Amino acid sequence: MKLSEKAEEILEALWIAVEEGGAAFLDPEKMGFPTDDAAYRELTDHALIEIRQGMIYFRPEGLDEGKMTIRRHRLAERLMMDVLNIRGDDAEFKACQFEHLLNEGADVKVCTMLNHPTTCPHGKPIPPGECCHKARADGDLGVVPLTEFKSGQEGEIAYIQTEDNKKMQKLMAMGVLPGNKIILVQAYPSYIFRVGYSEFAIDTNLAKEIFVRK
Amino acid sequence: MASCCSKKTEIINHGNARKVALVGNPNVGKSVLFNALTGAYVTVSNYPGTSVEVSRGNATIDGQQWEVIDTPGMYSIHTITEEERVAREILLHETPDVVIHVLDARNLERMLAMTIQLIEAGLPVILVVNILDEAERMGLAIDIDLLQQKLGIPVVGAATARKRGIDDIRSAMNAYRCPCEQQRFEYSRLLERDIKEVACLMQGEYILSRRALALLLLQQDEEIAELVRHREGDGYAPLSEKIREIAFDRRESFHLDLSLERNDMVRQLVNGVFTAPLKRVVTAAERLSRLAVQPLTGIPMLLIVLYFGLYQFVGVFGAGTVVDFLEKKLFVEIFNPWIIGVVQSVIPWEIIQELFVGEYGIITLGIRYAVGIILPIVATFFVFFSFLEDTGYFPRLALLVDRIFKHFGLTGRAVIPMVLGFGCDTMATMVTRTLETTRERVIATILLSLTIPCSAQLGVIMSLLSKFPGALAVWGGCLLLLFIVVGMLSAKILPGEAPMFYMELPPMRLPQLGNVVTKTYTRMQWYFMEILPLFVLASVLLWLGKITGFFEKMITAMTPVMASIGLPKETAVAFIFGFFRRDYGAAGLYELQTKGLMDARQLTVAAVTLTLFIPCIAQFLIMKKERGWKVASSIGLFVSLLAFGSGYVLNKALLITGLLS
């Protein structure tokens, strides 16, 4: 099903005001487009909300679809700030027009990609998808930072995500790299692992950079 | 990749002495190989980055005589800190007819990175396969012979530290001939293409290849853009412009690109010639570290070393024992009347018998002071210092404090000059160059001039107190207390971005007591070399005072100063002291505390002050030599006002409270 913007916005702002608000239902006056919109029409043909007494209801199918489009929207907002960097209002406005385009399994991928993440930037619950239950379900870390490791864990380096040149290249003349074997040896104070035979004692700052694959 | 050969064998027919640079990451034994080979020692150390200095040596092998250069660490010719800097300096301009590189055995293949790229840049390399002996210790097994055939260029194994394999290195360097032609280690063809580009438009001679230097052109290396921009001239212009496209085009991932191609030519070189047991060999000193490292074991272990070490060794022993048998026995008993009896007797002007035997004077003053006082203490320091120094626990502290170190915009790596401080703070604030940003320089200068007391302060001032508890706890509480704002303070007001850390751990291991003993002995000889002449100088100024009236007038203009913090007037003298050294001051007060003149509240304010007040001549002139003028006389201005201002609000808090009365 492929709807318009203006009909995945409507769904959004009702999901959010019934879902996350408690409310049973919305006022189309806070949508800022009156009750006769096309958007309207098109969602009460697919049977996904109704209309009752100038009212904006759920219809039982439409509750998942509005979890859908607000799952991908968070995750547009994710793309933009993580992978992007992209912050403040001008993320929210192309995450906006970025989300329409996550759909037909552009979202499982972008997903899979951010490591299915659960919250979006504004720290509110991003609801999980197919992928997300299957990842869980698997026990498949996927690429996390050295931080989320466990003491004594044994793992492979992804990559090294910084903007840093000087630091990256650092970490490639301590052996940090793509494909070597790393095993984290100590977490706390500081951060020591392993590369072949030699140790490294690193901060936090630095481990967050380095990625690695279970 | 002819280059080095040509020029070489005309540089070899011209002096007889030939020279060999010794280069290598930092903790691989370059220094221990430098000294065996040279006979003379200079400081080996467990910790990254501690030779900062380049070490220059003679050796006469076979009747050759060559002049043998230690080069400070170095991860990759591609430099990025100021130590690798230095190190490819002597490569570029000091033209070694031969390059030892040195490498750990046990990380064979990450090291083996570097080798390939002094090869690709045409320097005329032998390898030294090192540390061997722990490696075996390990299960590894290196063939060195086949590692020799597949790379091309003479390899000997070795275990520096052992004096296993010499002799083998001392015939590598004799027999030394540049090969006629070089192993070619080629990359992917996307690569080559990119080299040949720029090689190509490459006009001048160097002494690098043009390959090698086309690669560090293409990493964008400041320093070697400047060198054959300046050789090339006109010609420069197009390959810059070269340099910038292809660095556009790979943009994403050069250096990543890069690395892992070497990368994998190094997999492809140590198969078959590494190999290394299916289970891990655990050794004792590994399970040492893991417990150095714990907090909840690792800070019981610092504990016990500080009060064995620092308290027990330097304090007890050495600032105790030692001195009382040095100073009260030795020199008040039994040299003292009898230099003061000769030399009236030589002497027959009461002015000048005044100079070497008076109450200052260069004699029974200067050096009781600096043989009888001083030199127990810091040598019973620097020996302490430089055995842990060698067993490798700093690192491990270092991580330990990093989290605490970093609330004063420091790094776990500072901890190294801050313990070094508690010895001498003239040393401390030298080593501080070990660290990496100007700001964290600047901090830890700070901190050794104001709060870090050295040990002969240090051991004066805890024998002073330690008739008073109480009055040590309240100096310790205030110089932690201290220590803490000001570092906070100077990592909130300092601009500057945090610093990383990062640090290598070497191995733990038992010192050898051959190198703790040279190493102490070339501290102490620095130190002496240091303060000797300052405490003879100070002896000579004083007594010039003395004669002239003008320390009277000087004690008379500070006892104001003395007043209002409520010290005696005498304290004056302690206070000139400490200028001309910490130490000097301390045991100036310890005079005073022996006459008798001050209660337990004056010699806890006292030291606090003299603890704080600005660093000694010989720390103050170091600080100019490390940070600027500028710099320098701010922290000394700084330091004077708050050692003063300390003094004055310890005083009255003293007195309101009643406390130590």
The other form holds:
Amino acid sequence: MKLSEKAEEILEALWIAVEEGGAAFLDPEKMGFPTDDAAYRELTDHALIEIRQGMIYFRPEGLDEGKMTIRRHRLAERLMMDVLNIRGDDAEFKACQFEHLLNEGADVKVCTMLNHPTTCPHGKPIPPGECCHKARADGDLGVVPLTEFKSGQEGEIAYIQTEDNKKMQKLMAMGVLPGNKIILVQAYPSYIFRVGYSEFAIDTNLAKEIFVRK
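With the form predicted together with its partner chain already on screen, would you show the form predicted on its own?
Keep in mind that what follows is only the chain, not its partners or any molecules around it.
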């Protein structure tokens, strides 16, 4: 179901009200727009919420939609901070923008890339999706640091996680780029890996910053 950004913001706020305070309703004044706003009508037309005595309540049908909406937001927060290294208020603002794009399976790809995180950067739970349940049942670790690989194991580079531009440039010069195949040749005493026809040796700290999809 594709909802407007305003409608998704209402579902998020209502979910947080239930999650944090145990309240089953939300005062629309906290949203900053009146109850005759089109976003409320959109949600009532989809039978996701109802408005009684000036307060907003989840309908049973809206609980799942609210859960998936907050899941997308918290995955976006993790993406901003863990992968893109964006912090503070800027990270929250960009996460609020990006979350609305995580529909039609995009959230599954992001969740898998992040290795199915269970909490957001603020420690709040990320509701699990079907991909999380399947990965845990299959023992699939998804995207992991290169240090989790065994000698001879092959994977695909997912991303580099570092705030050091010199390290980033060094790895990129080695061909460590998202989408490239990588083979771990040796894990001790240093990490030796092969990208294309070239082999490189790096230390443990640098190997931890290369995230690979098995």
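Because the structure is a prediction, the values reported are computed rather than measured. Whichever C-alpha set is largest while still superposing within 1.5 Å between the two forms counts as the rigid core. Residue numbers count along the first chain shown, from 1.
Q | Core-aligned CA displacement of E8 at least 2 Å between these two forms | A | No, the C-alpha moves less than 2 Å.
Superpose on the rigid core, then tell me if the C-alpha of K150 is displaced by 2 angstroms or more between these two forms. Yes, its C-alpha moves 2 Å or more.
Aligning on the core only, does the CA of L177 end up 2 angstroms or more away between these two forms?
Moves: yes, 2 Å or greater.
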